[in-house]
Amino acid sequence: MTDERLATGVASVDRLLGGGLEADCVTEIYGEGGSGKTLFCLEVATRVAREGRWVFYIDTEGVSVDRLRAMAGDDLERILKRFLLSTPKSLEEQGRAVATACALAREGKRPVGLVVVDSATFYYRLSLSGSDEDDARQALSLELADLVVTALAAHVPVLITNQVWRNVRDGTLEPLGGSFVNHAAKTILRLDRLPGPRRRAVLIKHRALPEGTAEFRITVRGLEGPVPSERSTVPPSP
């Protein structure tokens, strides 16, 4: 275990995480649509690329170029030179993209600062209740294992996003994939939507820190901490 942290750039979330993302493990983010999962990934990715390190970004749902441009500002060209984007169209292509990113990160020929898979479970979800569900689960398990090994071997933070499903018994939103996905992640954050641009990060799991919450806002420039008057007193949702 290492004490290295990668600051996300969102001060409230960094405080919640003890300084940022750990450099030798997988961090999972889940939440309903519009909760800010992709924007969180882009916030961290642009920060890493701006510092001159490489980002491997595997995108299964479609990154907004306009949003990336707004977050990067005048540094867009410099950031794109360190931004290796892959857009797989199937779970099989996703597996090859993950394998390539992990191999390059472990190779060590370039300064890799972050590996992102957004969303890791998009194509897996399409296989659910089908004849190939078991094969899809095995494929995703192998991808996650490769990401875990890479984070440990190369000391590179790995950030994955996960979709959710609603538990009909109690109405709660649960991350897709169950225990085999959650077991791979040493840190798990749930993002909740609050009124307007406000969002809440809930620390569900961490190997060294207690559970807690942090608020932030979605702005045209990216993610920012809450202004004092906007801090919510609403308790975390279940």
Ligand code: ATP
Contents of the next structure:
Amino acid sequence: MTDERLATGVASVDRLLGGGLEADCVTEIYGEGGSGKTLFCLEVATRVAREGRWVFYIDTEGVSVDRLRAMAGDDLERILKRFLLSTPKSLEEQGRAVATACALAREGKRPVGLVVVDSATFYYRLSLSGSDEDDARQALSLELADLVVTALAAHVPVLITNQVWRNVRDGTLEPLGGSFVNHAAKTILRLDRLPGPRRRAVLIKHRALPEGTAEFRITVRGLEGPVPSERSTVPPSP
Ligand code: ATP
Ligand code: MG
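Now the other one: the form predicted together with this ligand, given that the block above is the form predicted on its own.
Let us now look at the entire complex, which starts with that chain.
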């Protein structure tokens, strides 16, 4: 990490983020299915683990071992030794996994380089429109508060992914979780699908940087964004 930023390894996105993820806050990535949220998390996580720091990775979707292997290459074993992976199967289990990861990060016994929750809202979404909607909202709020406090206290970047819903009024894709998630995350990136393997990251919110965009593409080895991208105005949600 340099200058309090954790480089993601995707050059165009790092430029957009002024060097990378900030160490003391929650960064949210949202976007439709297949936009590259999980691959982005894995890209950053393998980079951190390769450098010898721990990654606390909470995975509600089933990380593809094939993808991890392709990104890690010969370093897979070394990288997995630095992964503390939890795979919760319910919102309650997710809450416990986040609480454990936060407690361990704050304890500081291991050098923790990154906390990932992918996806923060998968089980939350399942609870919406049911009788336990309020409980789900409260559980998500508590988790996010824990992650916010941990990022600050342990000085560790926290990366969460969020799913989207289509706003029927104007057809835009909106992140789940409403204003609470929006406020908890100090940096928000939206990922858009472009034709083929190309993807676009849109910086929606940052404490110190203007909005902008960066392109990258998905390759067999991971995400690559070598083409310098100019900052531009934010395109509408697809
Ligand atoms: P979800 O919301 O469903 O979890 P996601 O945003 O996490 O989706 P990812 O799983 O990160 O999406 O990305 C999957 C996308 O990556 C798919 O669109 C797939 O076609 C693409 N992809 C995977 N491997 C390659 C590859 N080797 N070359 C090009 N594209 C690839
Ligand atoms: Mg995913």
